[in-house]
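As structure tokens, one chain now follows by itself in the form predicted alone.
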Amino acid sequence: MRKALLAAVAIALPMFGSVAVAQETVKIGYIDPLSGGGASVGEGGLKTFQYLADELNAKGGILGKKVEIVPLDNKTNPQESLIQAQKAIDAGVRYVTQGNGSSVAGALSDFLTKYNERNPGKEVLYFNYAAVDPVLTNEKCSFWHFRWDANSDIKMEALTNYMKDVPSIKKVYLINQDYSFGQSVRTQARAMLGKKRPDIEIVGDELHPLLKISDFAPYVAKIKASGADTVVTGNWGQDIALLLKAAADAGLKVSWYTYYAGGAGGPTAIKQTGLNHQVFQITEGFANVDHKQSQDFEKAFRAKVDLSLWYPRAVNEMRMFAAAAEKAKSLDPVKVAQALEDMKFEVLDGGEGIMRKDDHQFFQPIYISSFGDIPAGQFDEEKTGWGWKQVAKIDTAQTMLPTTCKMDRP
């Protein structure tokens, strides 16, 4: 009997210890690609969130609890993402964050919504920092999902508003990844350009497999043959870097309007093309925004992580999470979610953002910038000597689009 009791205590003590540790730690499951074609951006995102956790911990954590980022490799695969989400839940994680791939985001949102319905009192919140398919805050919205990046329609609205006033744009080629997000980019580019500049001719419209193409030379040959003067693409990760590299190798001289040319490998490829301030991207911030606080953050981030800050929105996400927990005086996911609704917040790059209660879409100032020569003393990218320069800013109020979300609330 005594031996059995001692054995039981020996087993129980580590369990109690792990529970105590869990209670003293705010765990955030980072579910993104750490292997395969999306690994370059996934690793960059992980380093970003780890840096932000360190920033919060240096100030006492969240409600006095240490913040821990739990890396979970989903290989950019929806099914693998659900396996990793369950693994996170089993480890006591009540918050997950993900960004790379709207197909993953849709699967995660659906999975966690159903899980939370079945498990009251054990709810898990999903913070989306980069998956921008509009359906996630429209017909497939969920109380348990919050998005900090502008959705694809918001970005395309802003891009096409800028493009309509560029008279040299006459022939446009669309090339995008063949999944929900890429299909949304192509559909809205056609619709919005058709409405705002009906004289523009769409001379090509290509979809290709997501993160599977190692050589974009055949695609670039088609662009060249089409006579296009402009390319519009939502490609991300290796799919934008390799596309731009193939364009450089082929000597393709066109203007590029992109969502993610600033990601890993993109700036190096742009420099190789020699297209000085002819490649544009739309983001919620960039290194050379004229704002001291964000430039100070960029300098410190690069010094420690040896990367550019690709995700200003991740900074906003983590800081707002902390603010919501403080407001709610709780780390209960339901209370944190309620505190986030309609929260107004000063964003990293300056200006006020708001998390709309109706659909959990965050609205903030967004910028169109071009890549090329920059004045001495400004931030360059990937040691190219070139950097991003602002060509347009869209204030928060002008980014707001209506939503079709009909949200079920707990």
Given for the second form:
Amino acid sequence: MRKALLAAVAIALPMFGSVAVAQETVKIGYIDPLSGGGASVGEGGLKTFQYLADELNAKGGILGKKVEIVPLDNKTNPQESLIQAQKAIDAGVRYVTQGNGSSVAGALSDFLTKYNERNPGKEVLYFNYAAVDPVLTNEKCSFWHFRWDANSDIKMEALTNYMKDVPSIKKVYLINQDYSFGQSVRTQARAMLGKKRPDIEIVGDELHPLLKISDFAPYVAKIKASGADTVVTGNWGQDIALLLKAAADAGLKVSWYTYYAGGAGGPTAIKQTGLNHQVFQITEGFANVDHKQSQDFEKAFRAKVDLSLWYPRAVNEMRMFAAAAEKAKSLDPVKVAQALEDMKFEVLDGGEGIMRKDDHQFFQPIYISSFGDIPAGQFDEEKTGWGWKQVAKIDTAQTMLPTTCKMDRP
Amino acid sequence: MLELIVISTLNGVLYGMLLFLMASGLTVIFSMLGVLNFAHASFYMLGAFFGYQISRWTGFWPALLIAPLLAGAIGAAVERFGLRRVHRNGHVAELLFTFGLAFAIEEVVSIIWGKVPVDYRTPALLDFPAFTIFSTNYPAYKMFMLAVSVVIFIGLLVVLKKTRIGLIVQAALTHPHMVAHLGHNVERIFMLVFGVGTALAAVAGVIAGPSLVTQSNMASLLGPILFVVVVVGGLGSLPGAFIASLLIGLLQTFAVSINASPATLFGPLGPDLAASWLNDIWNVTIAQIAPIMPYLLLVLILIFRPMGLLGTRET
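Okay, that is the form predicted alone; can I get the form predicted together with the partner chain now?
Every chain and every other molecule in the complex is listed next, the one we just looked at coming first.
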């Protein structure tokens, strides 16, 4: 009898345990490449989110519940992402976050919107921290999708505003990944440069397969042959690192205007080219922003994760999620979503951001920075001794582009 | 124009020679053992990671020697303890075995070294531009890669065609019993050949690692194209693989530099067709489809000359 009782307790205890744990954690499904060509950025993102979850947990979690990041590998593949999303939902995840690849983001947004229509009461929210195809907050916007990164049009607007005042730019070469995001970068660059600096000649407009090229030497030869003095690229992951590396090998001397030159391997390659402060990047923040709070964060983050903080927006995302849940006094995704709408928030790098209700696009100060020599004591990247330096700051108000979003609300 | 042609030729030859370095091991294994090793590119990746790890401890040059030996030893062990047993169940079982092995190696590598690219750099001794053509630098390291490939090509040819070892190895494939009766240990010969083949792949890995990016998906990135090289060159033919590597390297490089599309050649489509899906195909440039050109070549070769360029064997 006693034995049977003991056995019953032994079986029941872990079950109680798991039920209790399941109720006490807020699970966030992290759906991003953890293998394949996007793995380097996907891994970096995962470490960032885990760090942020730890940070929230140290302060008592969200509404007293622990935050847990559930890593799910999508191999930068939209189809695979949907399988992973379903897997996450089955495991009790009500919040997913994803960033790498707008093709993935588009598929996920569609999938979750449909899922939420069919499963009222079990809604899943989608926090997008890096997929910047403008269509996601315009024609294809969804109530369930929130984006913390500035979309590609906002970034191109800011980048071309800076470029129009640089007289040395005469011949521009565009090279981008052949999918929705790369195509939107190239079209916007053409349109905006054409309007702001009609004297600039577009000497090349290249699209190459996404994350499939192992040697960019032929592309660099082409850039060189075109006589370009400036390259504009939205490349990310290994595509930007290999492109810069091939340029460094060939000694290509041009200015680079990029979205993601700071990703894994990029800084090392730029140092090799010797292009001191000629590679520009547009981001919502960087290590050397003159703001004590973000610098303290960077220091602690590097000490623990041994990576630079690529995604200040991930910090904003997680902190805003916690704030919204607290404001709604609920972890119900619908209520959290409503609390996020038009929410104002002091961003990590200083200044006020706002999550626009009309399209769920977050607006925040944006920086253009260049990579090269830095004063002693500032943050460098990848142990190159070089770091990012601010060349321009665009305030929140100037980044507000109109939207064509017509959102269906629950 | 001349500039682009000269530089594309150089780039194409460089890329082709790197392909050859990897394909040579695959060809040797195939021609001797009759095994199409799907895990070959994985040994290339092992070479790169071993090279990276060892060069951190001892510097690049010892790594160039030790890493291939290590990978070759693993290759020999795979033949001795895996492939030899699987062999009894025929070719399909062998194919599947190497296929699974490729995944296993990728997983192990990403567990040990992670999925983020490792910081594997060119040795300081070779970190300078060798020469400059039309203001484009050619790194000394790439010239070194070229030289290694040529030396290995010549060395392999000489060993296989001119030495006793080559004679025995070739005889062991077609007449294993005869060779065994002459007092040679056929099983050990096969094991050594497999080991040498994988070591060759590892050499390619050690020297390509710093030039391309060393990360856990590098095998799957280059794996498929190796088979194109081997099939186009002719299964089992070393000179064939050499020619095919160069051909594919040049084809891919030149394709990238051609911006022509049917639209630029024949003018845009008529207004009644311009909005249809045909318009997309009409405007695709050769540069955009460059990465699939080798596979197109593979399909054409299989249709019109299934034994490959220099192959003698019917497939």
